[in-house]
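There is one chain below, alone, in structure tokens, taken in the form predicted on its own.
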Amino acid sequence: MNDCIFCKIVRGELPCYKIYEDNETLAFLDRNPVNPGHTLLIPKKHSETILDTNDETLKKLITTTKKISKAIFESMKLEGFNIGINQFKIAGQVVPHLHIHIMPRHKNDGIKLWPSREYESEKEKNNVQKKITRLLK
């Protein structure tokens, strides 16, 4: 995609602080990190979400996520990290190119996870389960 900011980074048209690169993926520091070391991992071939990304690319992304996470965890002397993938604008995806966030965490860093709620009833849980599993058969 010509106007995609991440595709421009892949093509070398925009700069980045590169962490890792191979034939299929590129990882670079997030320009607005939650903590130092916050890294984005992208497929070089444009796709918007995991739903339109081929399985081989997804496999490569997850194994590369593990490799980069280990390097960040050890080099930054972390206590933990989050891995996140926001899918579509409503869920916080700012750039419409698949990317995985590797977010360093430290005790008392002030970052909170999303809020949660309980199901209203067993009936609601059952209905949700049925809707999802019906499409997986």
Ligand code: AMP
Given for the second form:
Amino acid sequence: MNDCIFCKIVRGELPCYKIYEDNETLAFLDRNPVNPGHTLLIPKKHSETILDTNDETLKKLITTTKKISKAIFESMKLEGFNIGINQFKIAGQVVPHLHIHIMPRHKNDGIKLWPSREYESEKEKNNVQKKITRLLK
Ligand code: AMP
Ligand code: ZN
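Could you drop in the structure for the form predicted together with adenosine monophosphate (AMP)? We only have the form predicted on its own so far.
After this comes the whole thing, all chains and molecules, with the earlier chain placed first.
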């Protein structure tokens, strides 16, 4: 993708603070971190979300996420970390090139997770379960 900023980083047309690279993936520091060490891991080949990314690449991304997380966890002396992927604009995806956030966490760092709610009824819960599982048979 010509005008994709993460493709430009892959091609070396934009700078990044590189953390890791192999044939299929690249990891670099997020320029606006939730905490120092916040890293983005991307596939080098452009895709927008996990839905249009091939399974082999996804497997590689998750094993590389583990490798990088371990290095960040140990080097930055973390007490925990979050892994997140925003998928599509409505869910907060700003850069339309798949990227996995590895976000360092510390005690009392003030970062809040997403809010939760109750299902309105057992019926609603059953319907949702049916709707999803129908496509997984
Ligand atoms: P998302 O909202 O999941 O699409 O996250 C996009 C992330 O990319 C944000 O956390 C930005 O801070 C980060 N970001 C955008 N442009 C760059 C860049 N050129 N170098 C490093 N991080 C970037
Ligand atoms: Zn791209």
